[in-house]
Structure formats: C-alpha cells, structure tokens
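Next up: just one chain, as structure tokens, the form predicted alone.
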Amino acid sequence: MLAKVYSATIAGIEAYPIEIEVDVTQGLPSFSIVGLPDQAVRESKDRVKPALKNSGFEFPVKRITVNLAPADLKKEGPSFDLPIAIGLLTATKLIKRDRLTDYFILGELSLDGSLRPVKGILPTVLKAKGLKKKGVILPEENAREAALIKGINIYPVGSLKRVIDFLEGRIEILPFSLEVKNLFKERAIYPVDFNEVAGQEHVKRALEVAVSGGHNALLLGPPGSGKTMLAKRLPTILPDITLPEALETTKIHSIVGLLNPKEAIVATRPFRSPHHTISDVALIGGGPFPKPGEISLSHNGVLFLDELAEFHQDVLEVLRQPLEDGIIHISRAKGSVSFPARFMLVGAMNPCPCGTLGQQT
C-alpha cells in the first residue's frame, strides 16, 4: 500500500517541499530509500525500525521502498526519519491517511522513539506557510524558532507515539505561540560594550566614523593595544539590529547549525572572527552542496579578520565580490545558490612581524 507524508530539505537558505512516499508490498523483506539521500538519510531504516518497536508498533516484514521526490534534489540530515515512521505505519493502515497533507513533518529519531531538534526550522516554516499548509509537527526544542513565524500553527511533539496519537485525534496538541517582540527585547543585549574601553580616543573616534557612514576599517597597530578588544565592541556602536534584519540572519544561523534553540533568535548583530588559516570555501561558503560560509554568518553584523596580513591572499582575494555586492553567488556542478553578505569588514595587523615598529624600546 502507498503513503504519502510531506516535509522539507534545504538548498542553499530555501527550503524545497518533499513528498516522501512509502510503499510496502509482498516479497523478501527489504528497506530502500531512493531520491538522491545522503548517508544521514540511507541511515534512517535503522534509526527508524527500533523507534517504532520501542514505541509500541510493529515493524512491517515486507519489501518496503521510500521514494523523496523529486528526486533529482539532494536530500541531506535526518530530519526525514519522523516523516518515513509516519509514512510506514500509514503505509499498513496503522493511523489513517486523511490529516496527512495538512502538515509539514519533520525530525530526528532516536532509538527509544523520541525526537531530536534538527537544522533549518525556520526556512521550512516559512516554506509551508507559502503553501497554505496548516501547520508544522516538529521536535520541542525546535518550537520556539518555528514560533516565529506567525500565521502558521506550530505542533511541538516529543515522540513518535505522541505524534501518531496526535494524527490519529486521541491527544489535542496546542499550538504553541511566542511574542517574537518581547523575545527579541529580552535577546537584545550582547555581552560586552563600546564604553568599557578606557582611552584610545583617537582610535573610538575613528571607529564612530566608521559605523556612522558604514565603512570597512583597519586597526594597525603592535600587539596588546587594544585592537581585538575594540573590535569585538563594534557591533554594540551599530545601529540596533531591525526584527526582519535578526529573521534573515536568524534563518542563515538555523542552515548552518549554530542557533542556540533556547535563544530562538539572533537578536544582536553577530561578530564572527575567523582564524588566518582559513580556507576561501570555508570564508565565502561552498562545498559539494555549497553551505554558508563565514562572510554570510557576519551578514547584518562584523566580519573581523585578525592578523590580516597572515591570510592567504586568495583567501582576502574572494571577498571583493562580496563587499561590493553585499551577496555571493556559488556556483558547482550540482547547482548554484546565492547568499548574504552584507557586513562590515574589520581587518587587524601588527606594523611589522615583530609587532614593535615605530615603538620606543
């Protein structure tokens, strides 16, 4: 019998709907999952049999193929390993098939059945609410970055078994709601300030420029002066971070991995400070199924580059682009995306190798 259950991948910061398809019939026993999967996803049979034992089912002994389509889109992460225990149980009548295509079903299984968080919430969030669905069944510690999205109703679940009494109507699950605003008042503050720095006025002074008319800067100067303390207060002295501004750099943070789900939201301008042995795909973003790289995780905020002069000059080549633009376009055989990258660039270097030029010994 064939099921089907929708969710959603990411590629590049779009989320791209995904019919998962489930089909079990007579014939020796066998689990294939088809549709371009990476290895996370060829994994989910066995994260996906002992949920569903250990949450009470029965693990149907038949020929079982699942199909994500379309099938010519990378397919990545485990967060289809709820969407294909759901589509197995529908598959063998286990829970009825009507409420199926009113949600987007996503998250990682574990062995004794419960959800784990997964990446990329928010784009897909936002994915099905442009497709009109009436709401997102997800793991709990994903609920408060999907909240924040309104107009959608968010099913914050912390099983399997839960999430099948829920589409089987035995359990009433509440939406769950979030006042982004106050939220994004209470994240709104960063660890550290412009005012803590004692002197260097010359050096303040110029970084007040900076800011005010939205140039890039360089500290130069010898070792212990001040510079990477300065730079690291920047982002306190620009203007404060706008709701839509902290959801863009929000969703790149979700892709990547780095939201902290009890924070939900990047509500500061972010700082990031790459080390000088870093690879050009790892600054602008990249690799076989390109990912953002350090310039879009500093997008709204400041990309600083500390010891500048040690980066490889291909390295400081690839971010002309980019800082004329405030995007990078990647392009590899499998597909092309685009990021933001709009930052503001704050390069640091001693005067010389020694660091000492010009100072009196």
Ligand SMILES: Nc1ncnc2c1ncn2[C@@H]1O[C@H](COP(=O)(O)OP(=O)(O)O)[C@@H](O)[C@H]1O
Contents of the next structure:
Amino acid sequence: MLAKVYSATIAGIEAYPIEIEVDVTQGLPSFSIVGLPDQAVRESKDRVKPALKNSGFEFPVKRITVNLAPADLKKEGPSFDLPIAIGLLTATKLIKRDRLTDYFILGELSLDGSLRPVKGILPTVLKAKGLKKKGVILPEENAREAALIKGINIYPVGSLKRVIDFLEGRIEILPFSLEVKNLFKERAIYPVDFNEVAGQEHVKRALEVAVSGGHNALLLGPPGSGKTMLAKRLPTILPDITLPEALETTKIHSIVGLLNPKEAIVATRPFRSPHHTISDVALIGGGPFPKPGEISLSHNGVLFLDELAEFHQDVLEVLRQPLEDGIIHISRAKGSVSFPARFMLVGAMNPCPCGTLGQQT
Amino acid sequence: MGKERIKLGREGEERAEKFLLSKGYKIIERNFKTSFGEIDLIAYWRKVLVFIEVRTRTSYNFGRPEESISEEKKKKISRVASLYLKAKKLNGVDCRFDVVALVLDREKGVKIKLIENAFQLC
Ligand SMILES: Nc1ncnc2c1ncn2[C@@H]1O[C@H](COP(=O)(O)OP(=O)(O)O)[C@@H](O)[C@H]1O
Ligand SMILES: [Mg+2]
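Mind sharing the form predicted in complex with the named molecule? What's above is the form predicted alone.
Then the entire complex follows, led off by the chain already shown.
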C-alpha cells in the first residue's frame, strides 16, 4: 500500500515542498530510498529501523520503497527520518492516513525514537503557510524558531510515539506560540558598546559618518590602537535592526545551523569576522548543496576582515560583485541560487609588516 | 573445500532441517542451485516463503556462526532468491531470509539458533 507524507527541503534560501511516498509490497525484504537523496538521507534507514522498534512497532518484513518527489531536486540532511517513519507506519496500516495531508512533518530520529532538531525551520514553516497547511509537526527544540511565523499551527513533539498518538487523535497538542515582539526586544541586546572606546574622537567620528552614510570603512593603525575593538562595536551604532530584517538574517543563520534554538532569532545586527585563511566558498557561499557564506551571514550587519592584507587576493576579488549588488548569485548546472548579502564591510590592517610605520621608536 | 567440511555442512543441514520442521516450517527445496550460487533450504513458514542459510561450526573459537555471513554471501543469496521467485513466478508472496546457526561441538554437544529475518535483500 502507498502512503504519502509531506515535508520540505532547503535549496538556496527557500524551502521546497517534498512528497514522501512510501510503498510497501510483498517480496524479498528490502528498504530503498530514491529521489536524489544525499548520504544523510540514505542513512535514514539505519535510524528509522531502530527508532520504530524502540517505539514499540514491528519493522515490516516487506519490500519497502521510499520515493522523495520531485525527483530532480536534491534532498539533504536527516530531517526526512520522521516523515519516512510515519509513511512506513501508514503504508502498513499501523496508523490511519486521513490527517497526513494537513501537515508538514520533519525531524531527525534518534535510535530510541526521540526527536532531534533540524536546520532551516524558518523557510520551511513559511512554505507550509504559503501552501495553506494546517500545521507543522516538528522537534520540540525547533518550536521557538518556527513560532516566529504567525498564522500557522506549530506542533512540537518529543518522540515518534507522540507524533503517532497525535495523528491518531489519541492526544491533543496545543499549538506552540510566543510573543515575537517580546522575544525580539529581549534578545536585542549587545554585550559591548561603542561608548566603551576612550578618546580616538577622530576615528569615532569617521566611523559615525560611515555608518550614517552606509559606507564601508578601512581602519589603518599600529597594533593595539583599538581597531578590532572599534570594529566589534560598530553594530551598536548602526540603526536598530528591524523585525523583518531580523527574520531575513535569522533565515540565513538557520539554514547553516548557526541558530541557537534557545535564542530562536537573530535580534541584533550580526558581526562576522572570518579568519584571513578563509576560502572563497566559505566567504561568499557555495558548495555542492550551495550554502550561504560569511557575506550572507553578515547580511544586515558588519563583515569585518581583520588583517585585511593577509587575505588571499582571489578571496578579496570575489567580494566585488556582492558588495555592489547586495546579493550573491551562485550558478549551478541546474539553475542558480541567490543569497542576500547586504553588509557593511570593515577592514583593518597595520600600515607595514612590523606595524609601526611612521611612529617614533 | 575439504571432505571434512562438506561432511560437517551436510550434518548441519540435516540437523537444521529437523529443527525447522519442529518449528513448523515446510521444506520445499534443498540446496537450490543456480550458476550464481545456492541456497541451503527454502521453506514455507505459514504463508511466508523463507530462504534459509545454514551455518555450521565445530566450536565457538572462531566467533559465532551467524557472524560468518559476509556481504558477498548475502548478495549471492539475494540473487539466487530473486531468480527463484522469477523461475517459479511467485510474485506477491511475503518473503524473508533466515539463518540457522549450528555449533557441533564434539564435547559440548549441539547448539542450534534460528535468526528470523536475518538480513535484507542486498
Ligand atoms: N581607545 C581605546 N579605548 C579603550 N580601550 C582600548 C582603546 N584602544 C585600545 N584599547 C585596548 O587595547 C586592546 C587592544 O586593542 P585592539 O582593538 O586589539 O587593537 P588592534 O586591533 O588595533 O591591534 C583592546 O582590547 C582594548 O582593551
Ligand atoms: Mg586587532
């Protein structure tokens, strides 16, 4: 029998709906996953099996085929564990199917059947809302991030067992919600402040001008003159980040798994300072499953390149286009993805290799 | 393969068959051979068609007998099983792979263990 469960995968910064079809038939026992799965998706088998057993279900001795559709979209990560498990139970009639179309279901399974958080929640919940789903069933730790989106029900669950009880109507789960404005205000605190910088009035003035006019800045001075200190405190004199900006930046941090589940939102302007050994892919984004780089992680904030002269020439070159456009396009054989990258670029360097050019020694 | 091992194998298969009968299996094939390899026993357990590999050892010294099935062996059994289903036009039956593990120790006696659904098609 065939069962269908709905979920999503992330490509670029957007979520795309994925239909998980599980077909269970008679024949030699096997378990195969098709539809461009990556390694983590393929390994899903080895998590789903023990998770089902440890949740009190027999793993079916049948020919099992899982198809992730559409087949031309690469599927990545462990978030399909839960929908695959639910599909299996539905296809073998261990649970009823009637409520499945209403939800997006996602989560990584531990071997004991409990759920682990996954990445890219924010875009997934947005997509579910766009498709007028009734709700999203997801791991508890992802609930706060998911609740940033209003107008769709968020059902946090701790284990496979709970999901089944919920789908079968044996238990009620209250949709999770939180006051986004309050959370946003609570989190909008910087650990440092620009006013901690003593003196240096001319530098501070210059930086205030740069910030007001939306310019980039280069700090040049001997070691210990406070360049790093000043740069770190720049986000605190930028205009406060707005909620829509914060959500945009949160989306990017969520996709790469940098979002702390407890904080749930990036409520301050990001400050990113990659080491000078960084590669061009890590800086502007890319990879086989294109991921945002540092320039996108600093979207709506500050990208600080300390010891600017030490960065590889070609790494600095790739900054040109996104600096002008505020967006980066990464081309792939199949279409291209774009990541927002509007940031203030701040560089710092010593005036000469020993750092003391022009000073009395 | 030495004569001793062949004899050991035969004895193991005979004991395994008796054991399976006592568990309610109905044996339908013994040593089903193809050019790819063979399956020791094919049987019905209720309505499930079971392909059975018998592993025999003389002692535990080299590990448990069921541990001696390599991926290679599983692949072979898988292929032979698929061929069998095709040849007998058996689609739409539930199937599984079982392993009967025997230890024939001259001093400590005989130990038999049945592992149902021991592995999947590979
Ligand atoms: N204007 C200043 N006001 C307060 N502390 C300063 C100032 N300039 C430098 N410092 C102190 O000196 C330390 C080293 O400065 P740093 O920013 O690392 O210098 P640089 O990056 O130019 O080498 C800082 O952590 C800070 O404690
Ligand atoms: Mg410094």
